[in-house]
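Given as structure tokens, the chain that follows is alone and in the form predicted on its own.
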Amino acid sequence: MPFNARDHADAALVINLNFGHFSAIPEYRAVNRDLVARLLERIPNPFVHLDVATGAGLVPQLIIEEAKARGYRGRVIALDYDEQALELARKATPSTEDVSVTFVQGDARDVRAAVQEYLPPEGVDSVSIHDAIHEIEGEEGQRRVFAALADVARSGAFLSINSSFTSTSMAVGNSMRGHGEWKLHFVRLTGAKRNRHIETLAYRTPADYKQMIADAGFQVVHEEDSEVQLTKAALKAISRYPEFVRGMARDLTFANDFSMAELSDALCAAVDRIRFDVVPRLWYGVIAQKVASEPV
């Protein structure tokens, strides 16, 4: 039966499916802490930034360890779609005595009509959306997000993005090699059929991006392709989000209606099959200003 005709499990298997296993991982941390601080050397000080598709809470916690090394002071407006992850993420995330944080529920591609009443007249002073835009349904939807942040950015803010999820992501060292096998052990495990016709995540190039970003209103300042090695501690973490383990299973159909809790323990026992104690990958970040508009 197609995959999607069950992604869900009973509440008390489930509970523990989210994206705040692979947030924990040191390497994740590391990607992103290195351009949250590329982020944070251009902004004003106080500021206020809003973080989309925030998931675990992981953008705002770096912000606030950034702020505090820097003596900076400000305020982050923390949206994500899931309430699940955006519970995660308060209980993970406190304000401090220099940063406040407030999470709001709402949609990426409406950002104002989720966060309007916490917005500076004039618009934040940056904007962020790591890992996550390749999560949005389609380029119409990718372009709409990066729309809906130019709106909400003020005149001269700053836009971070990355993605793991791009044309060149695993073009580097045994990436292809370890990736196909850990699909190939899950197809196996599961005994599920793949449908080659059908896509499971969209591998958009960076030039894709830059050009999404560019139409959107901003100008790229920063761009860089990190190596991450992934061990298979991470690999199983990021089998533990609901997200992913759908993408992975898009083009599958499997002869037993697993759950959702089925399918990511699946996916973790698939890592140990993997010959290679790490598997690399490139995060392709980019900072970018939003072009001052021209005097009427």
Ligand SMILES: C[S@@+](CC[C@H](N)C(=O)[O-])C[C@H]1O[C@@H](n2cnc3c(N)ncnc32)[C@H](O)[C@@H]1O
Second form
Amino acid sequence: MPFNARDHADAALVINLNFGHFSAIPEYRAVNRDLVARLLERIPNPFVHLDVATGAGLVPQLIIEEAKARGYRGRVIALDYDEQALELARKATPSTEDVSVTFVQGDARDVRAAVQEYLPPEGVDSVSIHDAIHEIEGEEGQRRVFAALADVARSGAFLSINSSFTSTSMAVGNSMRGHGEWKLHFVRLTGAKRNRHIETLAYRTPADYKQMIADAGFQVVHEEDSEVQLTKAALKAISRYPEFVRGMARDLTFANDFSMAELSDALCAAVDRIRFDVVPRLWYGVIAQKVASEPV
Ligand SMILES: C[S@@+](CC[C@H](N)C(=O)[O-])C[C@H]1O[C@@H](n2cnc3c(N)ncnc32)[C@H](O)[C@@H]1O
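Give me the form predicted together with the named molecule now, not the form predicted on its own.
What follows is the whole complex; the chain from before opens it.
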């Protein structure tokens, strides 16, 4: 039966489609908190940190928490190109007495231009891009992001990056089956056809990312594969993020002209049809250090 958003109870619950729904999920916060803790244990006090593709402000929030636990003071510059995300992030992430946060609109591929006025002369102590590198179009674009981060980082600065969109992200437990069922029910509910000529999202290997990071001038000092148990609530929350919906729909053609809200509702409805209560997924994370430049 074709999907009709008006028939679906969740439709009434859609207030806003954004990443904030997923960034509130405890399991997602926990995996990012661990990586942020590994970053903060390496940086000086006081510190200046730059978070790129900040979304709803999760990384700045976790830095504030972790800095408080350590008695650190510092400054966070947080960048995203989406004004709606920045608005959400600003509201959810007030500066504290010890850590000030400045949100800036700009492109991750051209970081310096956006944040120049906030940079210390020697560069920032640390940079991060969490759960976003896979959203940057093409290998060249992703390489530009790493180079842009290296460009604004001081010598010896640290980078943290993670992604749950690598070639190994579903290589755990029932992940493949769970995600497969989800997609199948999404296809059935929307009456979509898979179009094999359309390229799906490029799932790079962890080694690909490591190479790009090294090529930008960072040396990997920590690497992790963290298993996150995605509950149905988590899968529904990510279904409210338009970029994720677009990713799931990338290789599909729809007979109907569904709106983003309708597709999001269909993805949520498909979650209820998965036979597993929990679908695991691996988050690949890296901490790397900018290699000291040779004295000239
Ligand atoms: C999945 S969210 C992750 C947000 C946050 N880092 C987190 O871990 O919760 C990805 C974010 O990347 C941002 N983004 C994608 N491409 C970007 C680009 N070229 N420049 C700046 N931000 C970008 C999107 O607007 C979105 O807010």
